[in-house]
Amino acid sequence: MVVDGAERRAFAEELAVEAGELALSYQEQGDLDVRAKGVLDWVTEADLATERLIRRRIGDAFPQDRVLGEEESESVPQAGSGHATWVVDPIDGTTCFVSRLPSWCVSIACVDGGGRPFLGVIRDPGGAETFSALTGHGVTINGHDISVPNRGITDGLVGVGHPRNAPDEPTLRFLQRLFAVDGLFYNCGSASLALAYVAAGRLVGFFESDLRAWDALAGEVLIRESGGWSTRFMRDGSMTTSKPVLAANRGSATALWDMAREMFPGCAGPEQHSAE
């Protein structure tokens, strides 16, 4: 299926800003209606309203497309079905959102009919920043092209997420290995935003042992278009299973891969990047 990437990118950027403003308006009102999905795993009226807005806008603009969202997930095709699919998280970092911390974002990705993510837009409403990438067209922040320096793992911070509903051991093992080489870690509370920071050169890498498609796909496109490296979330053709994710700029990729490669059986490492 041929998709009109430039049109979708412009649409997604505008939609992410609109969705972010809606979510921010709920946060500013106070007294949010919050429902627990698990331990420190919450959904708010803002999540639901923002996802409904995103779905409505996509349905109006691209009625032939499908949508996979965190709050109102639906059956989506496997890779190769011929359908384009939007993958959205209306508020990634809901715990931070509820706690009135700035580390949350709107994440929008688009996957073509062959299972290849080709568009990623992440909007940080608090910072008024839109990170955007389209395959073959690089990365922008608020419309400005960026050039990302390559830095080693001791030249900056490595983002590390801690999934609530997965074993602790992979995260602890990764942190032990990072500490052994004098690395430092940062957890901003939003995997999507952390991946955007890797693409922007603010973090040298990111690891989380268990992510969903709506947390990972937009950031993957951003990082690859920035010249960095990321494991491919769609490596098994599925959007609906959770997976570990590792990403880095080119200067840190090999070292971080060496710390985590056994957690990614069958996944191509950075040394195989050019052949993927």
Given for the second form:
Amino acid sequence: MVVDGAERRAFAEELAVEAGELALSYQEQGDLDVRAKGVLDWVTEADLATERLIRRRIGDAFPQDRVLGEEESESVPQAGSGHATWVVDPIDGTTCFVSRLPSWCVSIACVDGGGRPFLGVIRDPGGAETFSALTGHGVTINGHDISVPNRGITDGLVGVGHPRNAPDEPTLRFLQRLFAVDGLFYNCGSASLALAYVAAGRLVGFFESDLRAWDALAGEVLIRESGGWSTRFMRDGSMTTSKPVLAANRGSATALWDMAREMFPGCAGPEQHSAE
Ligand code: IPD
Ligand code: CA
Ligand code: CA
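Show the form predicted together with D-MYO-inositol-1-phosphate, please, the one above being the form predicted on its own.
Full assembly next; the chain just shown is listed first.
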């Protein structure tokens, strides 16, 4: 089945803005209905309402497509099933959202019927920015093309997220290696937004030891389209397993890969990327 990328990109950009406005209206109104899923892990009425909106809009526009979202489980689509699959996180950075911090976003990716992510749209409602990429068509921020200069590891900050329900050791080891080369880390509390910042050249890289597809896929498309490098989330053919993610500006990719490569067995590093 041929998937129309340009049509889906325009649709996703509009949808991400609408979804972001809905979520923001909940944050601004305050007094949220919040339920704990675990330690420092919440779901709010805003997450649920925003995912419902996204699912409804996709269902209306592309009834044949599948949807994998964080908040509503359903029978999970298999990669390569022949149908496009939307992978959505209605609010990435819920801890920040609940804490009334501005760093959270709506993350929307689309994976083609062969299991290849080809579209990534990340909307930061607080900053009023939409980061968007379609394979082969580069990256835009609010509709404007961007170009990203090469930045080395000490030319900026490296985003590092830490998953709540995974061992500390991989994060601590990565930080130790980063500090050993005078690098510094930044944690904005939203993996998707941090990945968008790498694509935009604002962070020189990003690492988190355990992420889900809805945290990672939109950012992966953005980074690859910006000329940067990222591990491939679909490397094991699965959209549903969690796994480590490393992404970098082209100028920092080899140095960051050297700090983390043992966490990515079988994964192509930046040296191989140019040949992919
Ligand atoms: C989380 C955020 C956070 C990351 C966690 C994610 P959520 O997503 O992306 O930055 O460190 O691993 O689970 O729960 O806010 O959608
Ligand atoms: Ca998330
Ligand atoms: Ca979420």
